[in-house]
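Encoded as C-alpha coordinates, the following chain is the form predicted on its own, with no partner shown.
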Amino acid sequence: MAELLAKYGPWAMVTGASSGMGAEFARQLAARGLNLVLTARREELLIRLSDELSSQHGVETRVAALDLSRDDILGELERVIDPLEIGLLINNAGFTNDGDLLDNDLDAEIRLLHVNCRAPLMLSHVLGARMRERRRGGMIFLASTVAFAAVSQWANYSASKAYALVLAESLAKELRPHGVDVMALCPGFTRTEFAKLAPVNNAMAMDADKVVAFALSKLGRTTVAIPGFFNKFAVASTRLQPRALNSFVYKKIIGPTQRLSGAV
(Lines of atoms letter the chains of each structure in order from A and count residues from 1; the text may use other names and numbers.)
(Lines give C-alpha, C1' and ligand atoms only; values in the text may rest on other atoms or scores of the structure.)
Protein backbone atom coordinates (compact mmCIF):
# COMPACT_ATOMS: atom_id res chain seq x y z
CA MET A 1 0.00 0.00 0.00
CA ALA A 2 2.73 2.45 0.97
CA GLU A 3 4.66 1.60 -2.20
CA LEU A 4 1.84 2.81 -4.48
CA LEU A 5 1.53 6.10 -2.58
CA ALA A 6 5.28 6.70 -2.57
CA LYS A 7 5.65 5.93 -6.26
CA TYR A 8 2.55 7.61 -7.70
CA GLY A 9 1.18 9.98 -5.06
CA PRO A 10 0.19 12.27 -3.61
CA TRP A 11 -2.73 12.74 -6.06
CA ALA A 12 -4.46 10.46 -8.55
CA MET A 13 -7.06 11.38 -11.15
CA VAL A 14 -9.82 8.96 -12.15
CA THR A 15 -12.11 9.60 -15.10
CA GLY A 16 -15.53 8.01 -15.22
CA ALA A 17 -15.37 7.83 -11.43
CA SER A 18 -19.08 8.06 -10.64
CA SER A 19 -19.79 4.33 -10.95
CA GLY A 20 -18.52 0.91 -11.96
CA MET A 21 -14.82 0.35 -12.44
CA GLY A 22 -14.01 4.04 -12.01
CA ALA A 23 -15.58 4.19 -8.56
CA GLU A 24 -13.76 0.99 -7.63
CA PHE A 25 -10.43 2.46 -8.72
CA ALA A 26 -11.17 5.52 -6.56
CA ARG A 27 -12.00 3.38 -3.52
CA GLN A 28 -8.89 1.22 -3.78
CA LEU A 29 -6.60 4.19 -4.37
CA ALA A 30 -8.10 6.06 -1.42
CA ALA A 31 -7.56 2.98 0.74
CA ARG A 32 -3.88 3.22 -0.21
CA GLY A 33 -3.74 6.85 0.90
CA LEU A 34 -3.82 8.70 -2.43
CA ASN A 35 -5.77 11.94 -2.68
CA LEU A 36 -8.18 11.95 -5.60
CA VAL A 37 -9.52 14.09 -8.42
CA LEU A 38 -12.80 12.51 -9.47
CA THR A 39 -14.36 13.36 -12.80
CA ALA A 40 -17.55 12.19 -14.53
CA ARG A 41 -20.78 13.75 -15.74
CA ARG A 42 -22.98 13.02 -12.70
CA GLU A 43 -22.02 15.49 -10.00
CA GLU A 44 -24.36 14.07 -7.35
CA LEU A 45 -22.72 10.63 -7.55
CA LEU A 46 -19.24 12.16 -7.52
CA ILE A 47 -20.01 14.20 -4.39
CA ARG A 48 -21.41 11.12 -2.67
CA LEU A 49 -18.28 9.14 -3.51
CA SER A 50 -16.04 12.03 -2.49
CA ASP A 51 -17.70 12.23 0.92
CA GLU A 52 -17.41 8.47 1.36
CA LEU A 53 -13.69 8.40 0.57
CA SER A 54 -12.87 11.40 2.75
CA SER A 55 -14.72 10.03 5.76
CA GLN A 56 -13.49 6.44 5.44
CA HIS A 57 -9.86 7.04 4.48
CA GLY A 58 -9.09 10.65 5.46
CA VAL A 59 -7.91 11.58 1.96
CA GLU A 60 -8.47 14.86 0.16
CA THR A 61 -10.75 14.87 -2.86
CA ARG A 62 -11.64 17.23 -5.69
CA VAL A 63 -14.74 16.81 -7.85
CA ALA A 64 -14.94 17.88 -11.49
CA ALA A 65 -18.37 17.20 -12.99
CA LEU A 66 -17.59 17.22 -16.70
CA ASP A 67 -18.67 15.64 -19.97
CA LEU A 68 -15.42 14.45 -21.55
CA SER A 69 -16.90 14.71 -25.04
CA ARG A 70 -16.78 18.51 -24.80
CA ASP A 71 -14.12 20.51 -26.64
CA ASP A 72 -13.11 22.58 -23.61
CA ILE A 73 -12.30 19.83 -21.11
CA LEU A 74 -8.73 20.96 -20.47
CA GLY A 75 -9.82 24.50 -19.70
CA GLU A 76 -12.40 23.20 -17.24
CA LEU A 77 -9.99 20.76 -15.60
CA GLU A 78 -7.04 23.12 -15.28
CA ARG A 79 -8.80 25.03 -12.52
CA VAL A 80 -8.92 21.80 -10.53
CA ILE A 81 -5.65 20.09 -11.40
CA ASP A 82 -3.18 22.98 -11.80
CA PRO A 83 -2.27 23.33 -8.08
CA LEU A 84 -2.01 19.56 -7.59
CA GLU A 85 0.80 17.08 -8.11
CA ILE A 86 -1.05 14.33 -9.94
CA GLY A 87 1.20 11.30 -10.16
CA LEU A 88 -1.35 8.73 -11.35
CA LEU A 89 -3.90 9.02 -14.14
CA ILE A 90 -6.62 6.40 -14.59
CA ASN A 91 -8.15 6.84 -18.04
CA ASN A 92 -11.26 4.85 -17.25
CA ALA A 93 -14.17 6.78 -18.82
CA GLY A 94 -15.74 5.20 -21.87
CA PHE A 95 -18.96 3.90 -23.39
CA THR A 96 -20.27 1.96 -26.38
CA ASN A 97 -23.05 2.40 -28.91
CA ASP A 98 -24.76 -0.88 -29.74
CA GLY A 99 -25.79 -1.68 -33.31
CA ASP A 100 -24.60 -1.56 -36.91
CA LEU A 101 -22.38 1.48 -37.35
CA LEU A 102 -24.22 2.90 -40.36
CA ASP A 103 -27.55 2.70 -38.53
CA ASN A 104 -26.23 4.53 -35.47
CA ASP A 105 -26.37 8.27 -34.98
CA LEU A 106 -23.15 9.81 -36.31
CA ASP A 107 -22.98 12.42 -33.54
CA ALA A 108 -23.18 9.64 -30.95
CA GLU A 109 -20.30 7.81 -32.64
CA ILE A 110 -18.19 10.98 -32.73
CA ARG A 111 -18.96 11.54 -29.05
CA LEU A 112 -17.69 7.99 -28.39
CA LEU A 113 -14.41 8.87 -30.07
CA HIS A 114 -14.11 12.03 -27.99
CA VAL A 115 -14.67 10.20 -24.70
CA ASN A 116 -12.86 6.93 -25.44
CA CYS A 117 -9.91 8.30 -27.47
CA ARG A 118 -9.62 12.10 -27.55
CA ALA A 119 -9.99 12.71 -23.79
CA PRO A 120 -7.37 10.09 -22.77
CA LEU A 121 -4.99 11.51 -25.38
CA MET A 122 -5.41 15.05 -24.07
CA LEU A 123 -5.14 14.14 -20.40
CA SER A 124 -2.14 11.87 -20.87
CA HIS A 125 -0.41 14.56 -22.95
CA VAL A 126 -0.86 17.25 -20.29
CA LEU A 127 -0.34 15.16 -17.15
CA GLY A 128 2.25 12.91 -18.76
CA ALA A 129 4.45 15.92 -19.51
CA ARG A 130 4.34 16.90 -15.83
CA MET A 131 5.16 13.35 -14.76
CA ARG A 132 8.09 13.23 -17.18
CA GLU A 133 9.43 16.47 -15.75
CA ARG A 134 9.18 15.08 -12.20
CA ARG A 135 10.60 11.74 -13.43
CA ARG A 136 7.93 9.68 -11.75
CA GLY A 137 4.29 8.80 -12.26
CA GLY A 138 1.92 6.31 -13.81
CA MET A 139 -0.99 6.00 -16.23
CA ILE A 140 -3.55 3.25 -16.77
CA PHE A 141 -5.61 3.15 -19.97
CA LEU A 142 -8.78 1.08 -19.84
CA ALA A 143 -8.68 -0.99 -23.01
CA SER A 144 -10.51 -4.33 -23.34
CA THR A 145 -10.18 -7.84 -24.67
CA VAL A 146 -12.13 -6.57 -27.70
CA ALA A 147 -9.05 -4.47 -28.54
CA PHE A 148 -7.64 -7.68 -30.02
CA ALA A 149 -10.54 -8.50 -32.37
CA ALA A 150 -13.03 -6.58 -34.49
CA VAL A 151 -16.56 -6.93 -33.12
CA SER A 152 -19.56 -6.28 -35.36
CA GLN A 153 -22.22 -4.01 -33.82
CA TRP A 154 -19.42 -2.63 -31.66
CA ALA A 155 -17.30 -1.43 -34.60
CA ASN A 156 -16.38 1.99 -33.25
CA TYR A 157 -16.11 0.78 -29.65
CA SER A 158 -13.73 -2.10 -30.44
CA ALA A 159 -11.66 0.26 -32.61
CA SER A 160 -11.48 2.77 -29.74
CA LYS A 161 -10.21 0.08 -27.39
CA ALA A 162 -7.55 -0.95 -29.90
CA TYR A 163 -6.50 2.71 -29.93
CA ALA A 164 -6.22 2.74 -26.13
CA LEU A 165 -4.15 -0.44 -26.19
CA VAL A 166 -1.67 0.77 -28.82
CA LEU A 167 -1.42 4.27 -27.34
CA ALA A 168 -0.61 2.82 -23.92
CA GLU A 169 1.98 0.41 -25.31
CA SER A 170 3.67 3.18 -27.29
CA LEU A 171 3.65 5.66 -24.40
CA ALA A 172 5.08 3.00 -22.10
CA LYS A 173 8.17 2.75 -24.30
CA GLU A 174 8.53 6.52 -24.61
CA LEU A 175 8.14 7.28 -20.91
CA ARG A 176 9.90 4.34 -19.29
CA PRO A 177 13.33 6.06 -19.46
CA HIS A 178 11.79 9.01 -17.59
CA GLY A 179 10.47 6.98 -14.66
CA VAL A 180 6.81 6.99 -15.76
CA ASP A 181 4.90 3.69 -15.90
CA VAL A 182 2.13 3.25 -18.50
CA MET A 183 -0.16 0.24 -18.77
CA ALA A 184 -3.18 -0.89 -20.77
CA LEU A 185 -5.74 -2.80 -18.71
CA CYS A 186 -7.69 -5.27 -20.86
CA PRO A 187 -10.59 -6.75 -18.89
CA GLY A 188 -13.36 -8.86 -20.36
CA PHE A 189 -16.84 -9.06 -18.92
CA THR A 190 -16.89 -7.33 -15.55
CA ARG A 191 -19.66 -7.37 -12.96
CA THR A 192 -20.59 -3.91 -11.75
CA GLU A 193 -23.74 -2.55 -10.17
CA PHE A 194 -24.92 -1.35 -13.59
CA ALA A 195 -23.73 -4.16 -15.89
CA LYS A 196 -26.31 -6.39 -17.50
CA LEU A 197 -24.75 -9.66 -18.58
CA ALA A 198 -26.31 -12.67 -20.26
CA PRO A 199 -26.04 -15.84 -18.12
CA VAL A 200 -23.34 -17.31 -20.38
CA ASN A 201 -21.27 -14.14 -20.06
CA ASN A 202 -21.87 -13.73 -16.34
CA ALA A 203 -20.22 -17.11 -15.82
CA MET A 204 -17.08 -15.74 -17.47
CA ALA A 205 -17.20 -12.34 -15.75
CA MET A 206 -14.95 -11.03 -13.00
CA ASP A 207 -15.89 -8.76 -10.12
CA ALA A 208 -14.77 -5.14 -10.49
CA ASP A 209 -12.81 -5.14 -7.21
CA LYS A 210 -10.67 -8.05 -8.38
CA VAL A 211 -10.01 -6.45 -11.77
CA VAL A 212 -8.92 -3.18 -10.16
CA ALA A 213 -6.73 -4.89 -7.54
CA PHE A 214 -5.07 -6.86 -10.33
CA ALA A 215 -4.45 -3.70 -12.34
CA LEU A 216 -2.85 -1.83 -9.45
CA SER A 217 -0.63 -4.81 -8.66
CA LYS A 218 0.62 -4.93 -12.25
CA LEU A 219 1.32 -1.23 -12.82
CA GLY A 220 5.06 -0.79 -13.25
CA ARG A 221 5.52 -4.52 -13.83
CA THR A 222 3.91 -5.00 -17.25
CA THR A 223 2.69 -2.94 -20.18
CA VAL A 224 -0.49 -4.91 -20.92
CA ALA A 225 -2.50 -6.44 -18.07
CA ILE A 226 -5.17 -9.04 -18.81
CA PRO A 227 -7.03 -10.20 -15.69
CA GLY A 228 -8.51 -13.69 -15.42
CA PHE A 229 -7.73 -17.04 -17.03
CA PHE A 230 -10.57 -16.91 -19.55
CA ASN A 231 -9.54 -13.44 -20.75
CA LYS A 232 -5.90 -14.47 -21.08
CA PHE A 233 -6.94 -17.52 -23.08
CA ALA A 234 -9.25 -15.47 -25.32
CA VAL A 235 -6.52 -12.94 -26.08
CA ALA A 236 -3.90 -15.64 -26.67
CA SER A 237 -6.23 -17.38 -29.12
CA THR A 238 -6.43 -14.24 -31.26
CA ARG A 239 -2.72 -14.62 -32.03
CA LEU A 240 -3.25 -18.14 -33.38
CA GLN A 241 -6.51 -17.78 -35.32
CA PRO A 242 -7.28 -15.89 -38.56
CA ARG A 243 -8.69 -12.42 -37.90
CA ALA A 244 -12.01 -13.32 -39.55
CA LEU A 245 -12.39 -16.24 -37.14
CA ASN A 246 -11.57 -13.99 -34.18
CA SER A 247 -14.39 -11.64 -35.16
CA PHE A 248 -16.82 -14.55 -35.52
CA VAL A 249 -15.94 -16.04 -32.12
CA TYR A 250 -16.08 -12.70 -30.29
CA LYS A 251 -19.45 -11.92 -31.83
CA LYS A 252 -20.85 -15.24 -30.62
CA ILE A 253 -19.62 -14.58 -27.08
CA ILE A 254 -20.52 -10.90 -26.88
CA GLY A 255 -23.80 -10.95 -28.85
CA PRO A 256 -26.12 -11.88 -25.93
CA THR A 257 -24.80 -9.02 -23.80
CA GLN A 258 -25.13 -6.57 -26.69
CA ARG A 259 -28.80 -7.44 -26.93
CA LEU A 260 -29.29 -6.88 -23.20
CA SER A 261 -27.63 -3.53 -22.69
CA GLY A 262 -25.07 -2.59 -25.30
CA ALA A 263 -22.33 -2.40 -22.70
CA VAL A 264 -19.93 -4.50 -20.69
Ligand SMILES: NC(=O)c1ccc[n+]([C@@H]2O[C@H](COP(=O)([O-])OP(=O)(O)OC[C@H]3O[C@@H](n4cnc5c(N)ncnc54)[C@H](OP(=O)(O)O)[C@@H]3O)[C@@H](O)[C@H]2O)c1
Second form
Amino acid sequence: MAELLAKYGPWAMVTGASSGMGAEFARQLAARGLNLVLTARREELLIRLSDELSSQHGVETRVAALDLSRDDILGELERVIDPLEIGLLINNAGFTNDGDLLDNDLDAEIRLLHVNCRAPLMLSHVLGARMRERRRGGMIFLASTVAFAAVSQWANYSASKAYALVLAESLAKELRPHGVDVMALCPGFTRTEFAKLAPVNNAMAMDADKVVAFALSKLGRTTVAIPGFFNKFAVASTRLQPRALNSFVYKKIIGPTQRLSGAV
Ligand SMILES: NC(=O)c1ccc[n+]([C@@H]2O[C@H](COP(=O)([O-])OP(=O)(O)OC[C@H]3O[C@@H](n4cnc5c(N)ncnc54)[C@H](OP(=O)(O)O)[C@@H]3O)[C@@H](O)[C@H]2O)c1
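If the one shown is the form predicted on its own, what is the structure of the form predicted together with the named molecule?
The next block holds the full complex; its first chain is the one shown before.
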Protein backbone atom coordinates (compact mmCIF):
# COMPACT_ATOMS: atom_id res chain seq x y z
CA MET A 1 0.00 0.00 0.00
CA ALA A 2 2.62 2.52 1.07
CA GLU A 3 4.99 1.57 -1.76
CA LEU A 4 3.56 4.12 -4.23
CA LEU A 5 3.77 6.93 -1.69
CA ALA A 6 7.41 6.13 -0.88
CA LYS A 7 8.36 5.80 -4.54
CA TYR A 8 6.42 8.64 -6.12
CA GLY A 9 5.02 10.87 -3.37
CA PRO A 10 4.19 13.22 -1.89
CA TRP A 11 2.12 14.72 -4.77
CA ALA A 12 0.49 13.19 -7.84
CA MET A 13 -1.22 15.09 -10.65
CA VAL A 14 -4.17 13.58 -12.54
CA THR A 15 -5.53 15.17 -15.72
CA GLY A 16 -9.15 14.42 -16.63
CA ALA A 17 -9.91 13.79 -12.94
CA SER A 18 -13.56 14.86 -13.14
CA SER A 19 -14.85 11.44 -14.29
CA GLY A 20 -14.04 7.89 -15.39
CA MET A 21 -10.54 6.53 -15.02
CA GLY A 22 -9.10 9.90 -13.94
CA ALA A 23 -11.42 10.11 -10.90
CA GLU A 24 -10.58 6.48 -10.14
CA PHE A 25 -6.81 7.14 -10.33
CA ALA A 26 -7.32 10.01 -7.89
CA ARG A 27 -9.30 7.81 -5.47
CA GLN A 28 -6.83 4.93 -5.52
CA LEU A 29 -3.80 7.23 -5.15
CA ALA A 30 -5.43 9.12 -2.26
CA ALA A 31 -6.16 5.77 -0.58
CA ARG A 32 -2.38 5.18 -0.68
CA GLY A 33 -1.70 8.55 0.95
CA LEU A 34 -0.63 10.66 -2.04
CA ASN A 35 -1.70 14.30 -2.19
CA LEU A 36 -3.50 15.16 -5.43
CA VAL A 37 -3.58 17.92 -8.03
CA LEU A 38 -6.87 17.42 -9.87
CA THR A 39 -7.46 18.99 -13.25
CA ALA A 40 -10.25 18.94 -15.89
CA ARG A 41 -12.79 21.52 -17.11
CA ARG A 42 -15.75 20.70 -14.81
CA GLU A 43 -14.72 22.48 -11.63
CA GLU A 44 -17.74 21.46 -9.54
CA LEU A 45 -16.94 17.76 -10.05
CA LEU A 46 -13.30 18.35 -9.13
CA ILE A 47 -14.28 20.21 -5.95
CA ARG A 48 -16.65 17.40 -4.96
CA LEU A 49 -13.92 14.81 -5.53
CA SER A 50 -11.37 16.91 -3.69
CA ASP A 51 -13.69 17.15 -0.63
CA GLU A 52 -14.27 13.38 -0.77
CA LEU A 53 -10.53 12.58 -0.92
CA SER A 54 -9.50 14.91 1.86
CA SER A 55 -12.29 13.79 4.20
CA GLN A 56 -11.91 10.05 3.50
CA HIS A 57 -8.12 9.82 3.29
CA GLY A 58 -6.83 12.98 4.98
CA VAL A 59 -4.72 13.94 1.95
CA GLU A 60 -4.12 17.46 0.62
CA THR A 61 -5.64 18.42 -2.73
CA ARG A 62 -5.42 21.27 -5.26
CA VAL A 63 -8.06 21.84 -7.92
CA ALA A 64 -7.08 23.42 -11.25
CA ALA A 65 -10.09 23.80 -13.57
CA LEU A 66 -8.62 24.10 -17.03
CA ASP A 67 -9.34 23.35 -20.68
CA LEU A 68 -6.25 21.46 -21.87
CA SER A 69 -6.94 22.40 -25.49
CA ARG A 70 -6.01 26.02 -24.67
CA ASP A 71 -2.67 27.50 -25.72
CA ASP A 72 -1.04 28.56 -22.46
CA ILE A 73 -1.79 25.58 -20.23
CA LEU A 74 1.58 25.72 -18.48
CA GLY A 75 1.15 29.40 -17.69
CA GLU A 76 -2.27 28.66 -16.22
CA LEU A 77 -0.99 25.71 -14.18
CA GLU A 78 2.32 27.07 -12.88
CA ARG A 79 0.75 28.82 -9.87
CA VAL A 80 -0.59 25.43 -8.72
CA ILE A 81 2.21 23.04 -9.69
CA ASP A 82 5.37 25.09 -9.17
CA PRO A 83 5.39 25.00 -5.34
CA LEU A 84 4.64 21.25 -5.17
CA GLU A 85 6.87 18.19 -5.41
CA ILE A 86 4.87 16.25 -8.01
CA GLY A 87 6.41 12.79 -8.34
CA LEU A 88 3.65 11.08 -10.29
CA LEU A 89 1.89 12.38 -13.41
CA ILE A 90 -1.19 10.62 -14.79
CA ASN A 91 -1.71 11.93 -18.34
CA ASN A 92 -5.28 10.69 -18.52
CA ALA A 93 -7.49 13.43 -20.09
CA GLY A 94 -8.68 12.53 -23.57
CA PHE A 95 -11.64 12.34 -25.89
CA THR A 96 -12.63 11.25 -29.39
CA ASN A 97 -14.59 12.79 -32.25
CA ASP A 98 -16.67 10.14 -34.03
CA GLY A 99 -17.08 10.25 -37.81
CA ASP A 100 -15.19 10.52 -41.08
CA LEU A 101 -12.26 12.86 -40.50
CA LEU A 102 -13.04 15.15 -43.44
CA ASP A 103 -16.65 15.59 -42.33
CA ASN A 104 -15.62 16.58 -38.81
CA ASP A 105 -14.93 20.15 -37.78
CA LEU A 106 -11.18 20.79 -38.18
CA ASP A 107 -11.03 22.91 -35.01
CA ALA A 108 -12.51 20.00 -33.02
CA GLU A 109 -9.82 17.69 -34.42
CA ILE A 110 -7.10 20.20 -33.49
CA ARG A 111 -8.56 20.41 -29.98
CA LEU A 112 -8.32 16.61 -29.82
CA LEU A 113 -4.66 16.80 -30.78
CA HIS A 114 -4.05 19.42 -28.08
CA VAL A 115 -5.77 17.46 -25.31
CA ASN A 116 -4.64 13.93 -26.25
CA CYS A 117 -1.07 14.73 -27.44
CA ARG A 118 0.13 18.31 -26.84
CA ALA A 119 -0.94 18.53 -23.17
CA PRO A 120 0.72 15.21 -22.16
CA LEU A 121 3.86 16.28 -24.04
CA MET A 122 4.01 19.65 -22.25
CA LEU A 123 3.24 18.29 -18.79
CA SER A 124 5.70 15.41 -19.07
CA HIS A 125 8.38 17.81 -20.34
CA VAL A 126 8.04 20.17 -17.38
CA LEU A 127 7.31 17.70 -14.60
CA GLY A 128 9.60 15.00 -16.06
CA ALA A 129 12.58 17.39 -15.95
CA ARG A 130 11.94 17.96 -12.24
CA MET A 131 11.60 14.20 -11.62
CA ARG A 132 14.85 13.53 -13.48
CA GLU A 133 16.60 16.13 -11.34
CA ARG A 134 15.28 14.48 -8.15
CA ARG A 135 16.10 11.02 -9.60
CA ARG A 136 12.66 9.66 -8.74
CA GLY A 137 9.19 9.79 -10.24
CA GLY A 138 6.62 8.11 -12.46
CA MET A 139 4.36 8.91 -15.40
CA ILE A 140 1.43 7.05 -16.92
CA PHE A 141 0.15 7.94 -20.40
CA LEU A 142 -3.37 6.83 -21.33
CA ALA A 143 -3.03 5.14 -24.70
CA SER A 144 -5.55 2.49 -25.81
CA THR A 145 -5.78 -0.82 -27.62
CA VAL A 146 -6.59 1.31 -30.70
CA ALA A 147 -2.98 2.56 -30.57
CA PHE A 148 -2.11 -0.73 -32.29
CA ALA A 149 -4.45 -0.41 -35.29
CA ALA A 150 -5.83 2.36 -37.51
CA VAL A 151 -9.58 2.72 -36.90
CA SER A 152 -11.77 4.51 -39.45
CA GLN A 153 -14.26 7.04 -38.03
CA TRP A 154 -11.71 7.39 -35.21
CA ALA A 155 -8.76 8.37 -37.41
CA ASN A 156 -7.37 11.24 -35.36
CA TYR A 157 -8.18 9.51 -32.06
CA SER A 158 -6.40 6.24 -32.94
CA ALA A 159 -3.43 8.27 -34.25
CA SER A 160 -3.35 10.26 -31.00
CA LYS A 161 -3.26 7.04 -28.95
CA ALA A 162 -0.41 5.66 -31.11
CA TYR A 163 1.41 8.91 -30.28
CA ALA A 164 0.84 8.39 -26.54
CA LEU A 165 2.07 4.80 -26.78
CA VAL A 166 5.27 5.61 -28.66
CA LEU A 167 6.01 8.72 -26.60
CA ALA A 168 5.70 6.73 -23.37
CA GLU A 169 7.85 3.86 -24.65
CA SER A 170 10.61 6.21 -25.83
CA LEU A 171 10.52 8.34 -22.68
CA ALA A 172 10.68 5.19 -20.56
CA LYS A 173 14.02 4.34 -22.14
CA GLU A 174 15.36 7.86 -21.68
CA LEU A 175 14.27 8.20 -18.06
CA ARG A 176 14.87 4.71 -16.65
CA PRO A 177 18.56 5.44 -15.95
CA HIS A 178 17.43 8.51 -13.97
CA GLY A 179 15.07 6.59 -11.66
CA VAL A 180 11.84 7.70 -13.38
CA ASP A 181 9.28 5.05 -14.41
CA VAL A 182 7.16 5.71 -17.51
CA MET A 183 4.32 3.50 -18.71
CA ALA A 184 1.68 3.48 -21.44
CA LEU A 185 -1.68 2.12 -20.26
CA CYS A 186 -3.68 0.54 -23.09
CA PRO A 187 -7.25 -0.22 -22.02
CA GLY A 188 -9.93 -1.49 -24.34
CA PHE A 189 -13.57 -0.63 -23.69
CA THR A 190 -13.92 0.62 -20.13
CA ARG A 191 -17.21 1.69 -18.51
CA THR A 192 -16.84 5.48 -18.20
CA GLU A 193 -18.45 8.56 -19.74
CA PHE A 194 -16.17 8.08 -22.77
CA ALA A 195 -18.01 5.34 -24.59
CA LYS A 196 -21.68 4.85 -25.33
CA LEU A 197 -21.20 1.10 -25.27
CA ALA A 198 -23.18 -1.21 -27.52
CA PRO A 199 -24.32 -4.38 -25.66
CA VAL A 200 -21.69 -6.46 -27.45
CA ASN A 201 -18.93 -4.07 -26.34
CA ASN A 202 -20.37 -3.70 -22.85
CA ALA A 203 -20.07 -7.46 -22.38
CA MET A 204 -16.31 -7.30 -22.95
CA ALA A 205 -15.78 -3.93 -21.25
CA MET A 206 -13.92 -3.55 -17.95
CA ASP A 207 -14.73 -1.43 -14.91
CA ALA A 208 -12.55 1.63 -14.38
CA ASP A 209 -11.48 0.59 -10.85
CA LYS A 210 -10.05 -2.70 -12.16
CA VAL A 211 -8.17 -0.97 -14.99
CA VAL A 212 -6.68 1.59 -12.62
CA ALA A 213 -5.68 -0.97 -9.96
CA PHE A 214 -3.98 -2.98 -12.71
CA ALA A 215 -2.13 0.11 -13.98
CA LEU A 216 -0.85 1.09 -10.53
CA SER A 217 0.33 -2.47 -9.88
CA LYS A 218 2.32 -2.41 -13.15
CA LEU A 219 4.04 0.99 -12.92
CA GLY A 220 7.79 0.44 -12.57
CA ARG A 221 7.43 -3.18 -13.68
CA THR A 222 6.48 -2.84 -17.33
CA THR A 223 6.45 -0.17 -20.05
CA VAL A 224 3.23 -1.10 -21.85
CA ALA A 225 0.35 -2.31 -19.67
CA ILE A 226 -2.69 -3.94 -21.28
CA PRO A 227 -5.46 -4.76 -18.79
CA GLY A 228 -7.76 -7.75 -19.26
CA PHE A 229 -7.59 -11.01 -21.17
CA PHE A 230 -9.65 -9.83 -24.15
CA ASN A 231 -7.55 -6.69 -24.63
CA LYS A 232 -4.28 -8.63 -24.36
CA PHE A 233 -5.62 -11.08 -26.96
CA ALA A 234 -6.70 -8.25 -29.30
CA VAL A 235 -3.28 -6.57 -29.10
CA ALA A 236 -1.40 -9.87 -29.48
CA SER A 237 -3.41 -10.60 -32.63
CA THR A 238 -2.18 -7.34 -34.19
CA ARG A 239 1.36 -8.75 -34.10
CA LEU A 240 0.37 -11.92 -35.93
CA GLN A 241 -1.81 -10.65 -38.76
CA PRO A 242 -1.25 -8.11 -41.58
CA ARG A 243 -1.85 -4.46 -40.65
CA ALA A 244 -4.80 -4.08 -43.04
CA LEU A 245 -6.51 -6.99 -41.31
CA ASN A 246 -5.91 -5.34 -37.91
CA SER A 247 -7.95 -2.32 -38.98
CA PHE A 248 -10.72 -4.57 -40.29
CA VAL A 249 -10.93 -6.61 -37.06
CA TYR A 250 -10.81 -3.54 -34.82
CA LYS A 251 -13.52 -1.87 -36.91
CA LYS A 252 -15.73 -4.94 -36.42
CA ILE A 253 -15.28 -4.64 -32.64
CA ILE A 254 -15.60 -0.87 -32.35
CA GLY A 255 -18.14 -0.23 -35.13
CA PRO A 256 -21.30 -0.99 -33.08
CA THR A 257 -20.28 1.57 -30.49
CA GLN A 258 -19.57 4.19 -33.18
CA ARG A 259 -23.03 3.57 -34.67
CA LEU A 260 -24.51 4.30 -31.24
CA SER A 261 -22.72 7.67 -31.28
CA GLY A 262 -24.05 8.37 -34.77
CA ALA A 263 -20.62 8.06 -36.42
CA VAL A 264 -21.51 5.62 -39.17
N1 LIG B 1 -13.33 4.32 -21.76
C2 LIG B 1 -12.70 3.66 -22.69
O3 LIG B 1 -13.26 2.71 -23.29
C4 LIG B 1 -11.25 3.99 -23.01
C5 LIG B 1 -10.47 3.03 -23.66
C6 LIG B 1 -9.13 3.32 -23.95
C7 LIG B 1 -8.59 4.54 -23.59
N8 LIG B 1 -9.37 5.48 -22.97
C9 LIG B 1 -8.73 6.74 -22.60
O10 LIG B 1 -8.81 6.89 -21.19
C11 LIG B 1 -8.73 8.27 -20.85
C12 LIG B 1 -9.80 8.57 -19.81
O13 LIG B 1 -11.07 8.46 -20.42
P14 LIG B 1 -12.34 7.85 -19.68
O15 LIG B 1 -12.66 6.58 -20.34
O16 LIG B 1 -12.15 7.89 -18.21
O17 LIG B 1 -13.45 8.89 -20.16
P18 LIG B 1 -14.21 10.10 -19.47
O19 LIG B 1 -15.00 9.62 -18.31
O20 LIG B 1 -14.92 10.77 -20.60
O21 LIG B 1 -13.04 11.03 -18.94
C22 LIG B 1 -12.32 11.92 -19.76
C23 LIG B 1 -11.70 13.00 -18.89
O24 LIG B 1 -10.96 13.89 -19.76
C25 LIG B 1 -11.31 15.22 -19.43
N26 LIG B 1 -11.22 16.11 -20.59
C27 LIG B 1 -11.81 15.93 -21.81
N28 LIG B 1 -11.58 17.01 -22.58
C29 LIG B 1 -10.82 17.87 -21.84
C30 LIG B 1 -10.28 19.17 -22.07
N31 LIG B 1 -10.49 19.83 -23.22
N32 LIG B 1 -9.55 19.75 -21.09
C33 LIG B 1 -9.35 19.13 -19.92
N34 LIG B 1 -9.85 17.90 -19.62
C35 LIG B 1 -10.58 17.30 -20.58
C36 LIG B 1 -12.76 15.13 -18.94
O37 LIG B 1 -13.04 16.20 -18.03
P38 LIG B 1 -13.94 17.51 -18.35
O39 LIG B 1 -15.03 17.09 -19.29
O40 LIG B 1 -14.43 17.91 -16.99
O41 LIG B 1 -12.98 18.49 -18.93
C42 LIG B 1 -12.75 13.83 -18.17
O43 LIG B 1 -12.32 14.03 -16.84
C44 LIG B 1 -8.85 9.03 -22.16
O45 LIG B 1 -7.56 9.46 -22.56
C46 LIG B 1 -9.40 8.01 -23.13
O47 LIG B 1 -9.02 8.27 -24.46
C48 LIG B 1 -10.68 5.23 -22.68
